[in-house]
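We begin with a single chain expressed as structure tokens, specifically the form predicted in complex with its partner chain.
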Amino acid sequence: MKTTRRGFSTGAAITALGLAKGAGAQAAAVKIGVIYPLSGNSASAGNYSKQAIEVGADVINNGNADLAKIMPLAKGGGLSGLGGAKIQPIFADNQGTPAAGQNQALRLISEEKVAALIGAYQSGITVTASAIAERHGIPFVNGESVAANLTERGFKWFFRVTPVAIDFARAYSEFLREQKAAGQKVGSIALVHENTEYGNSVGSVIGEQFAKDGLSITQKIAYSANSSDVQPQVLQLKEKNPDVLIFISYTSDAILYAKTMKEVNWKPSIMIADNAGFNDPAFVKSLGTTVEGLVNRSTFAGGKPGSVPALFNELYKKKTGGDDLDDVSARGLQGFLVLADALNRAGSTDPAKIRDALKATDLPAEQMVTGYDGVKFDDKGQNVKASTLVTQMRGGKYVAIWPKARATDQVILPYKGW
């Protein structure tokens, strides 16, 4: 494995030599391996992320005048730190399986000679792909996998930009305490979650955080996501009538809960949903108007005109023919931009230098595509400034309402529903 690393140093040396020699000559493009599900169950998410990264590469290589006012990288002409080398993403399909993700990581490193890797959407595949990068000493930047254990493996080459469950729990907690200060009732809180890994783990993280912050969860309902009927649960909720209701649900159950609450004609004064099912375009399209005022989370919510998210969204819309950036594709693009920034500062394709540059990353909030407070990694490689926006359903569309600095709209409470 050492040979590979040496191979890279040699490559970097040759690049440097080329730079020294050829004044004005085009520097060789820097290859970045990008592993995403381009086929299989999650293919749509992978393909949207791929297009978002293509937009990002285009901005770095060819420039964008509006973005350049905020982001130094958007001036165009490639990576200035590498003598104007273009950045070239090489896409690989993980086929939705950990084994394929691992093989693609190996192929990208040994055959394509990429300088760093990005990916791989599904947490389970990020685990295997990043293990290969670790063994070969190649930096791996992850933009969207939230499994807690990814940054607990003692890896030296792994960096995660996305927020994780604890960040979401903190956001909900702070949001609720602010609403309490503003006069809303938050005395009783019901937590309704589906009972697989996702619902159970996020549910317990929220429970712990709320207990620490003095918010009391008075009712907890676990259910199985493939339930055929949820009416008894909604009636249970109606009977206890909590002030705040929090859902951690997938799509089919989100649909049933939203429909049944209307049937039973009950609503809390604040309703929060943890992304997932309630963010599924299929849900938003058909039931968006049934959950007016629903509070949700997203790392992406459009942003004010002229801001980084708004500008990138315009470019993305042009590329895809009308689709908006969403939570997943925006986080993927953010991961790519973080890596590009580190490459630029490293001024080299030497993996160790890129890693050191990643470690020194300190990006401010206004340069974010996603709603983070910035990017800065801790010793485990987790972005400590990752945070989430709190959004609210307004006329069939989610808008950002919290934190105030990045909100585009005012909070409107109580929950309106239908």
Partner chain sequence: MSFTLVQVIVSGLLLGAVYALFASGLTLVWGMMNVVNFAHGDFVMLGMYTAVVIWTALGGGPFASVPAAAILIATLGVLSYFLLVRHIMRGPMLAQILGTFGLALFLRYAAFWYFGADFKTLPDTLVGGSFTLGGVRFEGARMLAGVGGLAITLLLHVILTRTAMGSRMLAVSEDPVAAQLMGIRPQRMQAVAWAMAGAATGIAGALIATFFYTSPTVGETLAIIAFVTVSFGGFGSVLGALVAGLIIGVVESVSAYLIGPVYKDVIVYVLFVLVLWFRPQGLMGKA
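Structure of the form predicted on its own (previous: the form predicted in complex with its partner chain):
Only a single chain is listed, so you will not see partners or other molecules.
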């Protein structure tokens, strides 16, 4: 019987499944550890993602006739490759800190005996949590963290489904160059980023890409994450008055910056948000009308009736009492579905077999909740079929404006704000 590096027998887990089946009982549940910020400054994003994953688990365990026409996993009855075993997400609160994320990963592996892990939203927490998974030989699927270095660590158990910082940087660059050609001013660009792994990494990648493309970043402001006062930074922006402002911030900071900009009555001609806090439903609900015309990135847009994104969005709205899927919750759900598919194909809770199944993943675009071209991992664990689009805030909701082939509306500039 095989014993893994985490100190317990996967053979025993598989045997339990077999005994349950032989006795005519339901196969044992397969536990998946899910690490998100369920408290702290990013709790809103974490809890929306939690609900999205609960929707995904319900579809796999109980089925959905409409989704089953497109996604085999949606036929219900659990994981057919594991004798009908139900998939059981075990949620853990990373509290928005790398140390808590690391501790929760260790607890889920050693105490809950999960078959795999997913999470953890913030890149800085994904760094520590996935390092624990790597040390214990447990697959870790990441749905939404974009720091460039996550797939540059030589890890063998880490798989990232989302597009990454370089994809967004190229999208912003091409979008701005198109606006310049259309007569908009983009001569001076300010980059404001929080100083965690996410902000530093994405800010660096954007700076490098813009330099290659001849776009001038004339002002860089790095600030302490979860700040209580950003007026000094906003006054610096007002003094320099750049044409374009790009934000890389989580929820509490995004809210504070938007309010402070209104207070000092300053806004640029073009304002771009790198998703994160500016896409959080908590931000959109409270300040959407304050940032009318804000440009943002996204991977999710409601699809045509009967499509996977449209069907999942309807299920999500029923669960949440009317909320739509947003970019972050959709990417988290997508990561969960990718892992479930791999588990089903592996036909085992053995970590090595799950990892091999993840490496062999090749899912088509029509099965995506997000707007990816599919899911297929390279040797570093990065999804090479991930893609993004650019959206704009209109009347409290984001609409797709770029690229033109996937746009549902025209871009409107300059930035209107309040």
